[in-house]
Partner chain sequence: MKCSSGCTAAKVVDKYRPHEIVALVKAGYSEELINSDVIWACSVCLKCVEYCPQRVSPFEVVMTLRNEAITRGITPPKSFVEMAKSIVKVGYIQEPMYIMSKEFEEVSRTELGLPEMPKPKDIEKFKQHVLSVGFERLREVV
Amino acid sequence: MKFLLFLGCTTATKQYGYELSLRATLPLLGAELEYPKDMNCCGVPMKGISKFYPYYACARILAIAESQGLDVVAPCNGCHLNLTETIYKLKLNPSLMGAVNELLKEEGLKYMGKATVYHPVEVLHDKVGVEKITSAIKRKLPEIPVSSHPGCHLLRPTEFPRPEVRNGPLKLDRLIEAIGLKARDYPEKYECCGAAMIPYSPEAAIRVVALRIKRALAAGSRAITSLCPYCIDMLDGKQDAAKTITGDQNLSIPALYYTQLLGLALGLNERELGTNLNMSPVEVLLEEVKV
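The form predicted in complex with its partner chain - chain by itself:
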């Protein structure tokens, strides 16, 4: 099982803990990752500037994967949705497909509609499988209540096939339980992290983060986990800002990538998983799962 790793912008430029933990865990479970030599952004934050650009950007990514005979793993929810949308829209619209390929031709590329795109939640749950994960881990983590935050684009819109069911049950929750932790529901589970509001109003975006953390804490969660770089960038990285803006000093909870938790169960160390790069108080949790 081999995939082309398309990281997108957020993971590759600042969410290094996600990349480190993906690279450290997936190959141990039989999913090899090849890193491309030619790549670009998926275009999702630019939809408001140009609706056409994401089709060109995504078709370019898929064409590169096809030229290497590989399917794509896209660890960012936004990239995954945008790539999926491109696959579907271009299949239904030959003139759009033609226009995109007209541009790609000048770059020595051709998109043929062959490559498939997977999210890590699908690689782990559907390709590797919960049973294999359970047997591959070195030890079960303690039964700590952890809330999953799948992130919008893993769930919506159902106009295109999405990796998760929009109101659950979630593959991510089954994966949490596969390594011994307890999946804890909370009312804001299927909500947005607010990341895409930052250009308009950082304060409004951080108020969204505050709401999520407050509800997760109220539900008794001891940590939040996700497989989306935008969600963790917000839920892990903006806790101090959330405290400042709301004045609520209790808005503090460990927030980690699921691949970081999985890595701990696989016996990997904190540096290999980049947990020293998380900004939320992950130490409390790490101490507890260390045995």
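The form predicted alone, contrasted with the form predicted in complex with its partner chain above:
Partners and other molecules have been left off, which leaves just the chain.
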């Protein structure tokens, strides 16, 4: 089982713990990763400027994967959505696909619609499987209540299939329990983390973070986990800002990538998983699981 790893912009430039923990854990579970040398942005930041470019950008990524006979794993929820949307729209619009391939021809590439795009939650839950994960871990983590925060684009929009479904058990929650932790619901786990608001109203975005953390704590969660770089950037990296803006010094909870938690159960250390790069009080959780 081999995938082309498309990291996107945020993971590769800001969320090093996500990249490190992906590279460390997936191969241990039989998911080999190829690292592309010539890659581009998925085009999401350009959607307000060009209708065409994001389709071309994603088609180029997919064409590179197809040229190597690989499917794609996209750790960023936004990248995964844009790549999935491109597959859907090009299939429905032959003229758009033709225009994209006319440009790709200049590089000797062609998009044929053969590559499938997976999110890490799909690789872990659907391809590797919960049973294999449970049997592969070196030790189960203690039954600490942990809340998942899947992120908007893992669930929405519903025009085409998304990795998670809101009205049903989350794959991420099953994965949490596969390593011994206890998946704990909280009222706003399906809502936005606030990242989309940062460019327009930073204070409002930070207040969203504060509310998410407050509700998770009220539900009895002792940690939050996600597989979205934007969600962890907010929930892990903006806790000090949330305390400052709201004046609530109790807004403190470990926030980690699921792949970091998985790595702990697989016996990997802090440096291998990049937990030393997290900005929330992860040391509280690490102490509790005796890492």
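Note that the structure is predicted; figures quoted are calculated from it, not measured. Take the two forms, superpose them, and find the largest set of C-alpha atoms that agree within 1.5 Å; that set is the rigid core. Positions refer to the first chain, counted from 1.
Trainee: State yes or no: after fitting on the rigid core, is the Cα displacement of T244 between these two forms at least 2 Å?
Mentor: Where the cores coincide, T244 shows only a C-alpha shift between these two forms that is less than 2 Å.
Trainee: After superposition on the rigid core, what is the displacement of the C-alpha atom of F52 between these two forms, in Å?
Mentor: Displacement of the C-alpha, rigid core superposed: 2.3 Å.
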